[in-house]
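Take a look at this one chain, the form predicted alone, written out in structure tokens.
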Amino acid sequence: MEEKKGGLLAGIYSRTIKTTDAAKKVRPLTKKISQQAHEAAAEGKPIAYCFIMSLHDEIIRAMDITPIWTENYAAITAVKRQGERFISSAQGEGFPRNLCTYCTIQEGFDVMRHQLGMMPPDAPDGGMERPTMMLGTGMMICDPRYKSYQTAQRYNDVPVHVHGLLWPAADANLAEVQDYYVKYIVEELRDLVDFLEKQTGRKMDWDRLNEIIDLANKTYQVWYDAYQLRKAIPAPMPTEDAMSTMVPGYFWMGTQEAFDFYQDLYNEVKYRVDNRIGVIPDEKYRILWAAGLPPWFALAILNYFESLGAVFPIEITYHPPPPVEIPSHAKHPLERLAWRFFKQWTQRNEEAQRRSGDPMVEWMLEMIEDYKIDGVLAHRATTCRTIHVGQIHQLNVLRDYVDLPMLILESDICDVSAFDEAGTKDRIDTFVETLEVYKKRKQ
């Protein structure tokens, strides 16, 4: 790793160095997303623009609708250093640069494809096919999930459906409100199914949906179990790998490919744990990636931490949702999805009511203890208000319970121009020096 000392990994365009074989096998899966969409377009099959974490996964798989995950494609363009041309394309249509760059890139791509009347030349993975429908989500406070596809109708004359997904505030009495929220989610999902049936001209096969949910639940379990192995010292798998190994879980859920991938990942990580194979030979500091979407074009910053003896054994971002117990009375597949969603998003609410008041802080405290964390890092992506709002407050609350060095890095998810290479390196150097001081003081 000596070549990393002279600069930030010899520049932000350096290729991220992965540790696990599983992480190195993810790229073909991302290519396959576009490949299947190209094939579906050629055959006249339904294609849907989709956002992740929206409960679309099993439903669209059951109805043989080919998904295009527009956020994923935006990240790929950033990694391939092509995000700027699509951001500029969107700016030319009046979209401001400070919008979510996932959506700005998608809008810019749609603009370019519409204006050219063909796929933009040299688009990564052959580009995004024109969808036959777009599936938005009224979720969290993410306005792009609600409005982006509506805006994209200027360039794609196809129907849009937006369904709501909500969970109660942290101080709510779950026993009192859970039935209401589950009923609401079921109704929203039923409206989604009605929309998809109308667009495809075929009915939902509820038995098939139940089977896909069963497979998805098995997949969530083995994925979660694999990440639990990462508590080991030395760390067997780092966060930069997890930013790749999340792909099957968030873009292939409900498929045999995703289950097989995580079974292989589990086996590989267990082998590394059993044989004490770490990410780096001399692990000095263990850092929690506490919050924030990553700078996809500069994940090599995590390798720079490693050159200084620091490793990220675990992360909150894109962590697999925990397996939850679905009530036995929930037989219908939409009820099963609704209960799973509700329980996953409220699992730490009661802990928060007893202590910090914030479920996210409770999760950080749990990880700090379980993964023997020495320091906490958050990344603030300037164009994503939803995921990053409240970071400073959460870290301030966290300080009430743990005495650890904390750092917030700022750049963006896809906009390379937001990244300050020299400043980032200086802040990392200072942070690692602080970690050393804290460790000596505790010893």
Contents of the next structure:
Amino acid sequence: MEEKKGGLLAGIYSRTIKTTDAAKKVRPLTKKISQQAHEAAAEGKPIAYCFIMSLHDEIIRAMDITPIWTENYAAITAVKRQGERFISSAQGEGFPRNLCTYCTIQEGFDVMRHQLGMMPPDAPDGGMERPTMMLGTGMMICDPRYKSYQTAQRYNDVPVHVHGLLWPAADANLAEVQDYYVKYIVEELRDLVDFLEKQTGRKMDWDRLNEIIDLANKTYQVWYDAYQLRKAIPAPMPTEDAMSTMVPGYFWMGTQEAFDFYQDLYNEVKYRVDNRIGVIPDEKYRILWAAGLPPWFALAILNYFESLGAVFPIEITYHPPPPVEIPSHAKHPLERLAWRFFKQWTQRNEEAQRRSGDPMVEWMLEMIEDYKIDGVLAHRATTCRTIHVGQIHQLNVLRDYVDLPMLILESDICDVSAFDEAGTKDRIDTFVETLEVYKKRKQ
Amino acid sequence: MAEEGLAKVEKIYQDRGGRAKELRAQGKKIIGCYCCYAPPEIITAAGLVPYRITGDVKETIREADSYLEAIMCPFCRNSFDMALRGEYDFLDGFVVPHTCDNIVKIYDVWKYNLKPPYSHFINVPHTLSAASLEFFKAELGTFQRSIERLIGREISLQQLKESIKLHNEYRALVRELYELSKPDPPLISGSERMKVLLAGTRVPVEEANELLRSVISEVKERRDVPPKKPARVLVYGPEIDDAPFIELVEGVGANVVIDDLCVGTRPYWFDVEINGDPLGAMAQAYLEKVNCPRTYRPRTAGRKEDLDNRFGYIANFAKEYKVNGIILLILNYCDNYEFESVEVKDYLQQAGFPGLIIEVDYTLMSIDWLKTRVQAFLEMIS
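Provide the structure of the form predicted together with the partner chain, given the form predicted alone shown above.
To see the whole picture, the full complex is given below, headed by that same chain.
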């Protein structure tokens, strides 16, 4: 057993072992998010609390607003084993423990900063600065995106803006609905820009926004291309690395730094593929990480799989969206963003209507074929209904189309107390044995 | 003489889908609806019968665990479990509005596993902007066309307006019913009222109107009014859609005289404008006037004004119905209410109405602890 990957999970405090150099370079980028916010606060510049995947990225970059990605910060506190004090702080205010721990950590942090009148002592990366505004979204998923910041006004009495971002159900006739969906997104984004202009006293530079969108689209493309290389056997880059390499794509999109990061990642993964350098030397099983957020404080469970000869070559979670074709008539930057969003979220709807009824299942079926998958694992984060309600259904549907072992592990994104280490290892051991049984049966 | 008034309510309440099954045998189509955001006006206008999907608080989950996670809204799990057990087999279709994460998920799971002859998902924006209203109107148009495909003909403007009129009449009768809780003691108990509202969602609107008229008339004239209790309370919460919890509160020392519940005042405290464009009027009424924390109400002024705008109506209910306290009954894993109840409780406390937050798993299997907590609260406020 190789030393690097061979050690059993030495408790949940063990550090996750990354494979690629790119993944190892991510931590400075997360530190820089906080650092920029500290500098902006010192200079009196606008700072916004934001959620990911909300089409804020290019818009706030174009308006020089410094983001604090509150989900990201919560995950950092979890990795640093500091989440509990913020969750408890929120609980003390009446927020139940079963609420999204990204949000309870943010609320709890806000409570402490408000009550102390200063940054909570020893907060990771110097803490989250008090925002000058909070930007939520009303989407098809994730109710906390519009509730959490609204409630946080108890502790940060600053303006909140929520814009709507909707996509149709999987069975909707896209030709019938797409025009009014896209129109809606455009108008909601215009409303967001109006709000930001009012808050900052700056006018949007539409040409600059177009340039940033161009850069973001290039970045999505190279990021996507790099991940396509992961179809190779042996797997050149595992899922635990992807949980780091998502950082530029979700928190730095629209910047040159993000583009350069993924260009480097592409080159590195290509080198590993060309030279058949795998994550582990003796790759026996390839597992798909299905939709589900990871236990940020215990990503080392993926290393434990590797010690048993199983690797995760690809994952649904945080996978870059595939490039989509934007209609040529969409010239205005907000129209370009709206069409990109709509197409990304509906790209598998027609396939789903022809087969499984579920776009996510269609995506998993594609990955199972393309990445030569032997089994599927989903992680259920118990405080998040957004992604994790529906996992049983998705795997039930998936079983109608493929005969593979599937497992759901359960803990949380940030709540360490939800993690059962011994039970998790037992389930992993049994799952890997099942993978072997299936493999032999197929041979 | 045919049964009417509260006796008829009790029969419909106990028999759940009984009337729907009779109507189905006569050739009517029954369309199940989740939540408050699928306008029954469109279903009625098509000659179909809307039927509100509820759970059964007396039942625990038997089969749904194989389909739905335990971290999901317990009402959704419970109602889906009923469907798995065949208790909604009389539905010819079902409509799911995008209320919250949980309701969104139930659409796919129900459709894939139970394969109803008709299903439709209505997207509902979370914001109240002009664009949101326009979008919701377009979604209701898509819903109308979907229903028209089901019945094989167009719904006329006149039919839509007639239907709005019938449902406005129903909403007005519900508000009149609540008026009967203003005296002290109230003329109707909270649990009786809940049964009336449930019965009203399980029959065609014409019958519901007739039923409410007979109940109101009976209650106004009856002499055996509910006994006066030491406290008058308001119950706030999400999908609390059965009588036992209200009975519990009333059994330990309070009259439940008003509520802010999904089967309660929430879907009935407004009218749909009858003149002009029906889809636009329904979009405006349902999006703006259903007070559910799933809708983000933008802040237009200071913090106090924001809270008044969001929760002032609850305080007004409390004043109007002269309550001593509020019971906030929250379902586990209901994110919107879990966030919101913290603010609601504080706001009402400052308005002079003490509150008790209780989280339940929807069923009333372990009722004793609940009784103890409610009793202690009522003793405090009485």
